[in-house]
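First, one chain by itself: the form predicted alone, in structure tokens.
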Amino acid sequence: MTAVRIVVALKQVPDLVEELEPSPEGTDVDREYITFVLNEFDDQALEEALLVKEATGAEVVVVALEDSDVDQTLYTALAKGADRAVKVTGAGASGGWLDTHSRAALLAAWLEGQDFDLLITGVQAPDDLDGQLPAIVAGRLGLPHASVVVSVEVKDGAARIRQEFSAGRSAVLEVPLPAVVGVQAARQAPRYAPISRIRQTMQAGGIEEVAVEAPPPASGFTIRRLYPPEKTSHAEMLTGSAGDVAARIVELLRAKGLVRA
């Protein structure tokens, strides 16, 4: 029985404690001095990935965009177990920040080439927080997809996943593969990667450099200009007994037109 192929895509994100800054021309964060890190939802697809591996003997394959700081990325998702590594290079691949329709064109045109049972992505990142990656690439390569996903099991040529929905309800679906899956949460939190291993890994090499053109996607959008947000007027403490502050309060509504006299 030949071995299942799943593709993680990865996508590099920046780390939301830093300090981030519009870039001068208003239209991305200024990239200069911030550090970049795995996508929190790319990292839990790509632990999904590997629980399946461990299970079914599948081959995993990561690939992630040109950008900065990505080659750190593949090698620690090697060194977590993953078996190949590929970095999109080319027209549009690097360079700053991408819509969706935009990253996807580029995953869809490298796929196109590739032999794969599943693509498992994260279900959002913090840049886009639009959800429509899966469904996009999906889409442009004619294959069924489900996003929200928390638990992926393959078995005779389908993926049996399970979508969490609100109120802590959930569904299990059987999806013929190949098939594009949105992850939202793996079924155990991603697990970690000494560094040691990763510097194993670097030394030993490995990372695949693939160019690709895509064709500029249909639709999307535009960054005009970023702003950073408007500082307002300062909190007040409220300090003295519970008395106090909440007759303080009650001043502080009746002045704004909140409360009636």
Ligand SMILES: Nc1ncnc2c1ncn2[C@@H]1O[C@H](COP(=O)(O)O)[C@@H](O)[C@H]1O
The other form holds:
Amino acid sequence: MTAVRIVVALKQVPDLVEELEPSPEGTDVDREYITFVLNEFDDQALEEALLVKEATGAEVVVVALEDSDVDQTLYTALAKGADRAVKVTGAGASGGWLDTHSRAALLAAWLEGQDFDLLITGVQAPDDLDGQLPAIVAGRLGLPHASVVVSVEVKDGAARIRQEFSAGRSAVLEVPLPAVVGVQAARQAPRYAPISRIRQTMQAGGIEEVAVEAPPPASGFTIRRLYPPEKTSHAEMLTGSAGDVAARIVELLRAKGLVRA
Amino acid sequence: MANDVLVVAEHLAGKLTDTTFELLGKAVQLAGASGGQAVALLLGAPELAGELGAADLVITCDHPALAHFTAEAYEAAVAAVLAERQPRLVLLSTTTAGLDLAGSLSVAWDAPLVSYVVGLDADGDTVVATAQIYGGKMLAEVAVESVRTICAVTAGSFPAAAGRRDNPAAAVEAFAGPPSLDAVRSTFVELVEPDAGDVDITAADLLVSVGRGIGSRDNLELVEELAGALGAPLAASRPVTDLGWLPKTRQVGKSGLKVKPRAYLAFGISGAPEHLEGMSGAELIIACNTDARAPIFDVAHYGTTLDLFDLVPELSQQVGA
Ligand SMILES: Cc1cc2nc3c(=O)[nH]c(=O)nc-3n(C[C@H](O)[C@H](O)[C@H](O)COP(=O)(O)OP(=O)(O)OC[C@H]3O[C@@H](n4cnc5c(N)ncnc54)[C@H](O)[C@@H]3O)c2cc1C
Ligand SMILES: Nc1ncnc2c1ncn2[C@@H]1O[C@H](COP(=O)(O)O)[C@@H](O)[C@H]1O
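Taking the form predicted alone as the starting point, write out the structure of the form predicted in complex with the ligand.
What follows is the whole complex; the chain from before opens it.
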């Protein structure tokens, strides 16, 4: 049997640690000063793909739409063990916020020309508004899919996956390939690539650029405004030294009878 | 029909989920305002139909492929019902099943989709949804001008009580499963229950909870010491359990456990919507986070922006560790 081909979709997202402000038009965040980082769930998706590669000799291709600082992310993925990196360019593939249906259409257009067995994506990205890409791409391509997945094992033309529900319950499913999986968490913490390896991959180049026809705009809605939530309540902030604050907290717990002494 | 609001009911291990009733309450309100019906679609488990009495109509669809959730089977059944009934609005939750279904239904039924909805109104022909984005740091007001719309609603956005009624629904209709159900490729293998045997964090009066702000596994010792001094179990946000630093049985939130202790101490937890879903009902929430804008402070009663590495040892000392 030929090696299983896995495509992992990677996406850059605003670093949520930073302050986000609405843009002057009020329908997007102000993108000028924010840093973009790889979506944390995509790092998990890549890890899970690399685990399948280690177990089965699968080929791992990472793909991303052209985006802020995406090259760095693709080189890092190569340094971690991905075999190929593809950057999809084309009208609508870069710039400001792009709805998920349009992104899914671009990726699906590229995927249609590919021979692949498994598309692994992150479960979600923090900047999606019109849904999560894995189910949308699967819908477009007519493939079986599962999201919120915490392990993927490939054997005999099928994927055995574990899909997580609430309260720590999960279901084991078997899905024939080709299929689409949205990963919540890999079976182990995502690996790190040494900086020296990342430098090497950068010097070697090796990001393939593919232009894809722009799909028609697709979300079907308009964003009227984007705004920070009005706080209906806010914590009473405890100030002073660590000793002062600790004393206040102990007092609060004692008032509820939760501290013995 | 044209003004109907359809809810896809969700059940796991023989029980309808709270989110189903939250959606149903909202559906009753929206359908009532526009002269349509609130319709609950129940896949598999027809015996649960009696609990959906708040709906004007319960549609059941039973088929061996629907005995357990797979996106593929659910999608085949829901898409067939939507094609026949053409409701105005379809409500799902942002649960695992909802996240899995919403996107592919929006393709199959060719309908706009709004995810992470926390507020919902129909304004004439326009559906106006308020949705969370950027981990709850922003809200987006979205207008959908379409004859059909799908919304995936964040758990806890609408009261479940409004969707619960003791008397049975006015009408229950059985829908014959579409032929595509016989050709479903995904198979359910088994349901895995969480490990028993560890402490039950849902039973504790006081929880010391720790998030990614703890930085490393070695640092956990600090909070363990505090938890020990307080006689409270240690709980955690998802990244801490994903990293294997604490067992899954300690995870609080959407895919973890829902807790309602008398007091919840959160250290280095940002307060993502998925975490808040599991703990916002605690009687007293005290949060420590160096970022003054962290969303955890919007649900906490008391907060501090002290570094947890300064505060935790001090607390341990004061409670007498
Ligand atoms: C389908 C799905 C289900 C999920 N289910 C869950 C779930 O059940 N439970 C859950 O928790 N999450 C869940 N998540 C993940 C959730 O979206 C967040 O990613 C997660 O809750 C973030 O955890 P955190 O707050 O510990 O980490 P972060 O968001 O990284 O926050 C760390 C915080 O620590 C603060 N900090 C850093 N250093 C210090 C210091 N020295 N002192 C004090 N504060 C400090 C930072 O300011 C920051 O706010 C789920 C996500 C998805 C998509
Ligand atoms: N522009 C993109 N390029 C590559 N992958 C993407 C892109 N957008 C979304 N994805 C993938 O789809 C997942 C879900 O994203 P989202 O639909 O934004 O919630 C992400 O975690 C990525 O794996």
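We call the rigid core the largest set of C-alpha positions that still match within 1.5 Å between the two forms. Residue numbers count along the first chain shown, from 1. Predicted, not measured: the structure shown is a model, and the values here were computed from it.
Q: Taking 2 Å as the cut-off, check whether the CA of residue 197 shifts that much or more between these two forms after a rigid core fit.
A: False for residue 197: its C-alpha shift is below 2 Å.
Q: Hey, does residue 26 budge by 2 Å or more at the Cα between these two forms once the core is superposed?
A: Yes, because once the rigid core is superposed, the C-alpha of residue 26 moves 2 Å or more between these two forms.
Q: For residue 37, is the CA shift between these two forms at least 2 Å following rigid-core superposition?
A: Comparing the forms between these two forms, which are aligned on their rigid core, residue 37 does not shift its C-alpha by 2 Å or more.
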